[in-house]
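Form predicted alone, single chain, as C-alpha cells, below.
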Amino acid sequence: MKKLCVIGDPIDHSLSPIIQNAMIGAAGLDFAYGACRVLGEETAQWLTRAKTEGYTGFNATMPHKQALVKLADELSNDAARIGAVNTVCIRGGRVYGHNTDGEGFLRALREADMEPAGKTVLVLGAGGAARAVVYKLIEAGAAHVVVANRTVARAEQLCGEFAAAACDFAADTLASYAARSDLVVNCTNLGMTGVANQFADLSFLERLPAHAGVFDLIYSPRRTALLERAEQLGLQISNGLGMLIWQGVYALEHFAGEELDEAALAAAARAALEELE
C-alpha cells in the first residue's frame, strides 16, 4: 500500500484525510492517507523523511507552500507562477511541485455557474490564496481584476507581477469598484470559523449589480456573513466547499499519475464531507 498525507502545523482541522481517503475508496486505489503535524522550520528534513519512508507523495497547507517551491526538483507552471506548492509527488527520488489551489477554484467557481471570462472581478485580500485566485481568473480570460487589501503595497506587489489593479480596503473605495464588478472573490479569512475578525461593512455588497456573484473560499462556516448578506441581496453565491473538493481531485490525479473518474471522486468527497455534519 503507498503512503499519502497532509502535512502542516496546525493538522488537527485538516479535512484532507477524509477527502482523499474517501476519493481512494472510489476510486479503488492501493493508497492510505494520514496527516503528519511538521512544523515550519522542517520542511526539508520533513521532505529528507518522506524519502526514506517510501511516501509516494503529499499534500501540504501553511506554513509550508512556499519553501517547498525551492525544494521540488521540478515545478508544474502552475506551482512556479503561484509561487506555491500544495501537492507533491515521489518518483524515482525525485520531487515534483505542483499547484491545485488555483485550478481547483477554477473548476468551482465554474460548477457555481460563474465563468469569469470577460468579466470584472473585484478579489479581496492579497495573500497566498490571491495569488492563485489572480493568476488563474487572468488565465481565465478575466477582462479586468482589482485586488483590494488593507495593506495596499502587498496589493501593489501582487498585482505587479499579473494583469491587475490594485486598491485599498476601505468603504468606500470597495463600494466603487463594486458597482463596476460582476463577480467578488473573497481571499482573506473575515468570517472563518475561529477567527474572531469579520468585516466591519458589508454595504459594497449592495452596490453590485444584480447579476453579480459572490464566491467565498472560505468553508467553515459553510455560510460567512458576507454570502448571507449577498444572498439576501439576491445575489448567486457560493462557499469554498467545491474549491476544497476539486483541488483534492487533481491533487490524487498527480499521486495517481493518471486520470480517474473526477465526478465518481467529488461525490465520494462530498458525501463523506456530509456525514461530518
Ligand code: NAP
The other form holds:
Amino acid sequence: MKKLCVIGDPIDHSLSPIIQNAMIGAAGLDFAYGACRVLGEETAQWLTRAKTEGYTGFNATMPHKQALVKLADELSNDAARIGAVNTVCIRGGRVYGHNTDGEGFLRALREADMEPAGKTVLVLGAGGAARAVVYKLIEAGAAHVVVANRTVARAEQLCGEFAAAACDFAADTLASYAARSDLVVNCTNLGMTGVANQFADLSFLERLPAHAGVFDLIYSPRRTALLERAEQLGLQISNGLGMLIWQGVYALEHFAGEELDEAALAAAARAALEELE
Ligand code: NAP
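Compare with the form predicted alone: the form predicted together with the named molecule:
Next comes the full complex, and the chain you just saw is listed first.
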C-alpha cells in the first residue's frame, strides 16, 4: 500500500484526507492518505522523514508551500511560476514539486461557466492563492487582470511578475474597476469561517455588468456575504469548493503517475464533502 498524507500547521481541519480517500476508493487504488501536523520550521526534516518512511508523496498546505520550492529536486512549470508547491511526489529518492491549485482554480472556473479568455478580471487579494489565480488567468488568455489589495505594495510586486495592474482596496477603487470587469475573483480571506473580518463595503458589486461572475476561493462557509450579495444582484456565483476538489484530483493523478477518470474522482470527492454537511 502506498503512503500519502497532507502536511500543515494547523492540519486538523484539512478536508484533504476526506477528499483524497474518497477518490482513492473510487479509483480502486491501493493508497492510504493521512494527515501530519508539521511545524513551519520543520519542512526539511519532514522531507527526510517522508523519504525514510517510504511516502509516495504528500500534499502541503500552510505554512510549507513556499519552503518546498527550494527543497524540491525538480519543479513543474506551475510550481516554479507560482512560487509554491502543494503536491510532492517522491520517486527514486528524488523530490518532484507540483502546484495543482492553479489548474484546480481554472477547471473550477470553467466548470462554473466563467471562461476567462478575453475577459477583464478584478482579483481581490495578493497573497499565495492570488499568485496562482493571476498566473492562470493570464495563461488562459484573460485580456486584463487588475489586482486590488489592502497592502498595495504586495499587489504591485505580484503584478510586476505577471502582466497585471495593481490598485488599492478602497471602496471607490473597487467600484470603478468593477464597472469594467466581467469577473471578480476573491482571493482574500474576508468572510472565511474563523476569520473575524468581513468586507466593509460590498457596494462595488452593484457596479458590475449584469453578465459578470463572482468566484470566491473560500469554501467555508459555502456561501460568503460576498456571494450572497452577488446572487441577490442576479450575478453568476461560485464558491471555492470546485477548486479544492480539482486541485485534489490533479494531485492524485500525480501520485498515481497516470491519468485517472477525473469526472468519477470529482464526483466521489463532492459526495464525501456533501456527507459532511
Ligand atoms: P494569504 O496569503 O494569507 O493572503 C490573504 C489575503 O487576504 C491578502 O491579500 C491580504 O491582504 C488579504 N486580507 C486579509 N485580511 C484583510 C482585510 N481585513 N482587509 C482586506 N484584505 C485582507 O492567504 P491565501 O493562502 O492567499 O488564501 C486566501 C484565501 O483563499 C483563503 O480564504 C483560503 O482559504 C482560500 N483558498 C482556497 C483554496 C481552494 O482550494 N478553494 C485554495 C487556496 C486558498 P494583505 O496583503 O494586505 O495582508
